[in-house]
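Okay, so here's just one chain, in structure tokens, the form predicted on its own.
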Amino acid sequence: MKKLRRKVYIAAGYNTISLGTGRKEFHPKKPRPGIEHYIKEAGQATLKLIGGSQNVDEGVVGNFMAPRFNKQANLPAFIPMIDPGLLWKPCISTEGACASGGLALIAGMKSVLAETADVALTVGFEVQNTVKAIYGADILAGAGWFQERKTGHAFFFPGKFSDRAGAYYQKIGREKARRGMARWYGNAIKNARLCPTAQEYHNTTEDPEALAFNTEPNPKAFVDNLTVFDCSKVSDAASALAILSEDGLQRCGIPKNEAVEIVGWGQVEADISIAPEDLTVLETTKRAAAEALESAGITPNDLGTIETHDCFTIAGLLATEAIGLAKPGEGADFVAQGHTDRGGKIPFNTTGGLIGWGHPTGGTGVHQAVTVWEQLTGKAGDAQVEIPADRPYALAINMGGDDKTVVAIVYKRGE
């Protein structure tokens, strides 16, 4: 099956600040922006970069749980709120837990491929700091099979990935695993400090890797095998970009070297009601990444940078194995040896990923794409890494739930 019958591009990316604990602007007891603010800020910024709303054919919104976090549904109708010129244009929303943003990208791509749109304005967002963490855990449990909620941990998803970490400890040894996880956290913080919109931008910890390694999990206060440094934070943010055909680029006055081409993708679903066969394997991620790379006609060794879904440090380690960069059980060493550092073999999550930049669940997939666009077009500022001429590709992996819905997309510098 030929997935890409015409060329598809992304351009005009924009991220709001990822607001939550860690940002100096955040105060839990003071009023904060709502979803209208985030959708407008991101959407209007992208419209400015593509020449205005008259150039847009349709809108897509990626979001996970606005009906519960914000008591708001009917999200497609927020697209016209961005600009009066978007009134009466077709819009849809996508939901696939934490992969909702990735699904929004897929939806926009498919419209361009179907030739029903040449320019799709795509916005992903989540505003989650509306409830206390323990109540938020109950809301986020909807990303898993909710029938397990009563028997699951109070902090449902940290409990799920704590179980994965525990299985990984048994497989390769606890200290080795913890060293890799600590290096992952250290990289996340160091990269986030280079990105002004990142949630951990203001983090001043002298040695975040040592802090993470020397902090022991406390099952009485949290979960068995993870600490707070192994977890992404609660975030409010939005990201937006345009998905365009070649005609769309021309309409918007965007040269190809200011855009990034989508050259392959994979979208894979697992059965939400069935537990993973092996907790140390991200099987759905593995399949989605393989499908994306195969459709692009490349191997992992052709990639210049990767954005992966590190909702927890253990997910980052397991992703290196799922992608095929490290053998099973060797992901911790691969990370600990510096291969995923910004100056390593293959820089991961160059603006901090979910742990460092933030994890506004429904917006994360779009944020990953914006980061890739910035890197491949040289617009990443202080967070810029070198993209080798012989490795002009990037991979982004957006995972929903406990490795149940996964979107993987391969990008290439526009030519």
The other form holds:
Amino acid sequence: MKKLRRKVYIAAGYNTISLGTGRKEFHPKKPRPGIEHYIKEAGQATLKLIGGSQNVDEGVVGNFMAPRFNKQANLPAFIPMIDPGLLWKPCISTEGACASGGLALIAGMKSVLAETADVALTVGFEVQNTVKAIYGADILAGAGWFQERKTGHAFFFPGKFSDRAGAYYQKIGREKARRGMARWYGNAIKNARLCPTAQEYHNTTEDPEALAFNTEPNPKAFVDNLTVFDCSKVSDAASALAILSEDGLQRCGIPKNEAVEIVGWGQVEADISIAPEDLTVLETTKRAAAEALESAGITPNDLGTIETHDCFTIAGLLATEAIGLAKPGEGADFVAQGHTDRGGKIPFNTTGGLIGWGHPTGGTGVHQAVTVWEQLTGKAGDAQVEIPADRPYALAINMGGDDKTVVAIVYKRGE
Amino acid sequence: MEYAERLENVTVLGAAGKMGSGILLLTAVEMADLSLKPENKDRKFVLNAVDVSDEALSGLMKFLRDQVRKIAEKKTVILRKVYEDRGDLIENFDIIDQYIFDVMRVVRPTTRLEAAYESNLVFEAIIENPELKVKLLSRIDKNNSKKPWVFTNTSSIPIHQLDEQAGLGGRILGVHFYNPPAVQKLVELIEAKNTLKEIVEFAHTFAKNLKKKIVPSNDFAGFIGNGHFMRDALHGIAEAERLSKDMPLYEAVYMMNKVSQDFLIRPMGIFQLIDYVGIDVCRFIMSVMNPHVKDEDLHSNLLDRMISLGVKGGQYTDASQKDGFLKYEKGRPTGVYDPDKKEYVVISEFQKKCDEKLGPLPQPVLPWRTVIGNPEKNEILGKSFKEINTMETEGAKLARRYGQRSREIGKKLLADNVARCEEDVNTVLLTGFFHAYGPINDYFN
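After the form predicted on its own, can we look at the form predicted together with its partner chain?
First the chain shown before, then all remaining chains and molecules of the complex.
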């Protein structure tokens, strides 16, 4: 079991809105803010909450594919743009596909642990509406192994998870699986409607679960086993927070109970060139979650809420199994029975997750951490769920690619 | 000659025009798709895009590139299979670019009519001028040793007339696309009495591959589409003229436009539709049809007057609407033309007064766009029109008369043997004009 050499906290979280189809402000043909806007909006909001840029020792930026979506690399140099006080400070960027944000958290945490920083400003972002979805699919396919691109689906990642869904249908029965997936979608939309920054905040569908259940996949235009309601959308957004030591909290004037502590973590890497042995198992996620829980010294039953990486509904179902809440093959029922609802046994993705809140790929890991911080410190507004006193922990799982790079972190409110 | 061979060399006449460019696009895509099939790898496919102006042809090539990109983006899933063996095409970006190139390379833009002398199939989409059509088609036929088949996109000229005058010996078929051809699902097929059966068979395959809905129409000037539309337009015009005895003409035009759109739940009002097609085009089609009808006069003095004042409607090359009976801002009518003062009167100046004269719309108000895709539209429409039948307002009366006249026109197309069945008439209006219901109905009896 890993022992952290000193306590590490996160605080001062902020999310921009997740802009894309579904938001009333979004119009595909009208000009939209660029990456500069998102990085600044999120970064400046966090700076405000920690008493200004002079309190920052280091900057970390998580991003997946700005070099293609926005023709922009050298992202660490965008940190000083947030505030002149950040000029000349050390900055770094992380990339691990959709787990880039999770890696940014790990990088900030490691700096604090290494005692080279007491306060790390951490930003995660992606601005993806710069290209149509059919080209965005190419760009996002970079999270997979390029040697497989030629034989892959036009919509590469939906294709990958469609294959996983297909295998799951075979294993447990199609209708049962699709019931669970539909419930997952319904929950995502209902939760997102409670969070003003969520991409589906404006969604007014009367019964999203029924809509998802009654919509059949169309393999001619999309993939074999998934519909649009099984997929996260294309999002532009950024999230920011501070990663701090106890000294850092003090410097920023943040009481411990306004912060959440990282009490365990797992960072696991799989070989990108090796296909999953069993398509119905998220093996890397399973290992990362187990490591995180073990290092925190807890079991899944001690968790009060979970943010998991539901880039697709099937990934949400399989995560319930990978975490150990449901037995293999029983994730669909676990979800369909309401256990992951906001009023259920263990509320998942309480502001909508990737499907409901949005999936700004490289920013998602940071967004999950912000949501956890809000929930554990009572700042989640209408989306607030009750965190039982005997289950004060939260788990966030951020996955890059088809279960290749996974970061799992266990949090608890600071004491 | 089998299907693919017939399409090895094709010419579209009037390729840069509104209809021609769409027909060219669809034909180019069909030919490129054939060229990409393994069994056709040794065939060469050539599509001559003939038009009179180099400038227009240059614009056409840009239009084609943009449109083919959109088509390719929609069928990338299939295209990845088509290019399965091309190891150099990996991403969707690569595949879409290659497909655009493969479609574009079929097309040969030219101002020279001689290009058609090698073609197996000539698609005629030039202006609606019988003499010009006959002149070009007969010249091509005389110089082309392959005895080419002719598809004509005429919307009004009897096919047998073109056949006889151009001396084509039955190698002609009316293949009437709707505007814009790339979007509109409807194609009217019109056989002349001598049209060769194999041309009709070929056209069915061709239209099916283009994913079009085929409606056969008999060979009477105007066919079903314009047969209904021109008479429908004349009714709207006559009603406006009748109302104008008690009010300025521009107010009457506004009212009839509103009745035909909002009360009848159509996609546009009748005057907007006339503007969309073009006032001059409408007059021209009527003039082509008129000699062929016996018991009525398809002619409007008001259209003549508008054209003499230089007000013609139609569209700009970017597909935005030119001013006609109505003035448009961002595609929405904002004024109505007053031929006496030769200027547009802003709608908001008289709208309230006219709306009061018409009286309220049936409740709930049903805009066409909320009805068209609704699976229960027949029930919804039935309720709305039932209410119109009980209302005694001016708007309801005008709407009833309009609906009844539209039905009468539909019935006449059957009686005159233009259409083969009621369903064909309704299908043309439903798919070619995007109406939410066919004209032959029992709503206003």
